[in-house]
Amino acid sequence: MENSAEEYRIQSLDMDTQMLLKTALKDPSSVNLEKVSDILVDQSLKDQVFSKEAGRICYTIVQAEAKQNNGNVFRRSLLNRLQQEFKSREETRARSLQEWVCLVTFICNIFDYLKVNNMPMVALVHPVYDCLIRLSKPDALMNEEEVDCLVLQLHRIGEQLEKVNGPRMNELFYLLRDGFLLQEGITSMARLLLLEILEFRAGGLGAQRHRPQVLLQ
C-alpha cells in the first residue's frame, strides 16, 4: 500500500479514519466493516478525486475478506450502501451536482474493478447504465460536468458495459447522438465532448484502451 495513489487520499483523512482503512486493507476481520463500506462512500460523495480511487481500496478490502476467511461482509455492505444512494440519486442530484457526479463516478469505479469470477457483476450493471441514460437526458447535457462525467465513464468502462448489455448502449448512444443534433443551448465545450465519445464509438469501445492516461484519471 505504500505510495500508492489510495494510500494518498487515505492520509487526506482524520488520523482515526486513516487507522481504520489501514487495518481494513490488511486484518479486515478485526474491523467494522459496515463502518469502513460507509466511510469510503460517504468520503467518495464528497470528495471527486477519492470517488475515482475508492474502487481500488474496496477492492484491495474485499481480497483480503476473501483470502482471510472467505468472507463477503464488506462487500455485501457497500452493495447495501450503493443501492440507498442510486434509489435517492434523483435528489441527491437536485441538491448537488458534484455529489451526484461523485456518485456516478464511484459507482463505476465500483464497477470496472469489482468482478466475480473475472466478469462485472450483475448487480451493478443496470444501475450503472441508469446513471448515463440519466446523464444523456436533455437536462443534464446542459451541464458540461455531467457531460464530461459521462464521457470519462463510458472511456473507462464502455467496452465492459457494451459487452454484457449491447442493447442499452444503443440506447445511450442513441440519446447522445439525438442530443448532439437536436438539442439547443449545449455549450460548445459539451458539444465537442459529445462529438468525441460519438466518434469514438463510431471506431469501436474497444479502441478506449489507447486514450490518453491523463483522461482515465
Second form
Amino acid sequence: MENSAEEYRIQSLDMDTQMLLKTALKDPSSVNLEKVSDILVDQSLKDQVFSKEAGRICYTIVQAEAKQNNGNVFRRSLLNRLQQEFKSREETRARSLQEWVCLVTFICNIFDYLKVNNMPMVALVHPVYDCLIRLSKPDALMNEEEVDCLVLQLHRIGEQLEKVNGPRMNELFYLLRDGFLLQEGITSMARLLLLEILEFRAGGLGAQRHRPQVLLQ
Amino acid sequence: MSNWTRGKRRETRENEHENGSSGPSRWSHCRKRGVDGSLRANREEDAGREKGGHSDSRNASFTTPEGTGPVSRCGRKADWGTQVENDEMKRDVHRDMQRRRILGAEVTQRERKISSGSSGSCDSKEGEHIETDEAVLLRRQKQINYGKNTLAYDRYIKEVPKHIRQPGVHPKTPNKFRKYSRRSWDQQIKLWKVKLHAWDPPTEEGQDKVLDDIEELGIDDVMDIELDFPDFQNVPASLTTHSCSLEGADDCSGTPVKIQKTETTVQPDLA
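Beyond the form predicted on its own, can we have the form predicted in complex with its partner chain?
Everything in the complex follows now, all chains and molecules, and the chain you saw is the first one.
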C-alpha cells in the first residue's frame, strides 16, 4: 500500500483522500470520478511537487476505467476541469505565480502522460503552447520561477510539441531569443537557463542527446 | 393565467431540463451511460453537473487563427473532453479502415481462387465496394456506438459468443465499411437496435429499479393516490414529470398516466 502512495506522490494528501485515490485506481466505477478529478486538479495547483507527476496517477485511473467498463468519465471531467482552469489562467497568474506555475506544469504533465492511441491529445496542443508562450513574454521572463518552469517543460515535452506543431515552436523560440538578447532586468540565472534552452533547441530538443540537469530546485 | 400556475409550469420545465441530461425515459434503465458518458449508476451527479466550457470555451481554444484541430460542427461541444473523444473515435475509425484494407487485400486473393459466389456474399472484401468517406464512417460509428452502449448489448455479447450466432436470429452489427444508401443504413441500425432489445434486463429488475427510483424521489405516497383521491392536493408538481418513468412498473400500469392527467386538471383549482 505504501508503495503506491510513494509511486504516485500522494503522501502529501490526507489519509481519506489517499484511500479514495487508491480505490479509484483499483475500482474506478465504485467512486465518484468527478470528485477524484477535482481533488487531483486542486492538489496539483497547490503542490508543485505533485503537479510534476500527477499526470501519472491520472493516466492510470483513465486506463483502469477504460479497462473496467470502457468508460471515460474521469478523463472527461479531468479535461473539462483543466479547461476551466486554463480559461482563467490570467487571473490565476495575477493572483499567484506559484499557482500559475503549478497549472502549467500540470497541463504539460497531462499532455505528456494522457495519450490517445499513443498520440498526444490534439485538443491540448494549442493550450500548452499558449501557456509556454505566455511564459516567454517579457513580464514572465523577469521571474525566475516562470523561466524555470518554462525550461523544465521544454525539456520534458519540447520534442513532442515540436513534432505536432513546428511553427508554434518557432514562434516560442523567437520570443525566447529576443528575450535573451534584448531584455533588460533578467536575472543572470534566468539568462543562463534561456541560453541553455536555446542551445537545447539548436541540438534538436533532446532528440539527439540527453537533457542536462540545469534546474532550480 | 395566474402567477401560481406560471410559476409551476416553469418549475416543471426546470425539473425536466435538469433531468434531461440523464433522461428518465422509458428506456433509460436499459442505457448504460447517460448522454455525457457517465454510467447510469452515477445518475445523481449528472443532473447537477454543468458542462464545462460552452460558448466561451471557443475563445480559449481559438487563441490563434488555426484551430485546435478536430472540433465538432456544433460549437457548444468544444470542450476538451468532447474534443478528445471525437479525436479518439476518428483514430479508431482510421485504424479500422487500415485493418480492413489489409484484411481485404489478403482475403480477396484467397477468395478469387475458391469463391464462385456473388460479390454480395464477400463482406466488403473487394476494394472498390468499401465505404471510405470519413464523415460517413464517423457518423456510422457513432450510431453503432449508441447501440453498443446499452445493457442489452453487454448482456447479448456475454450470452451469445460469435461462433454460436445464427444469421437472422441473432442481431449482427451492421458493417460500416459496406456501401449502403443513407436510408438503407439507418434502417439497418434501427432494426439492429430493436433486435437487441430482446436482451434488455428482465422486467423484474427493471421494475425494482423503477420502484427504487420512486423511493429515492420520496414519493412513496404516490402509490396510495389511486385509492385516496383527496390526497392529490398534497402532491408536489414535480411528480408530473417523474410519474412518466413509472411506465415500466407493472404494479401501477396505466395508473401513473391517469394520475398525471388528473393532477394537471386539479392544480389550476388550487391557484
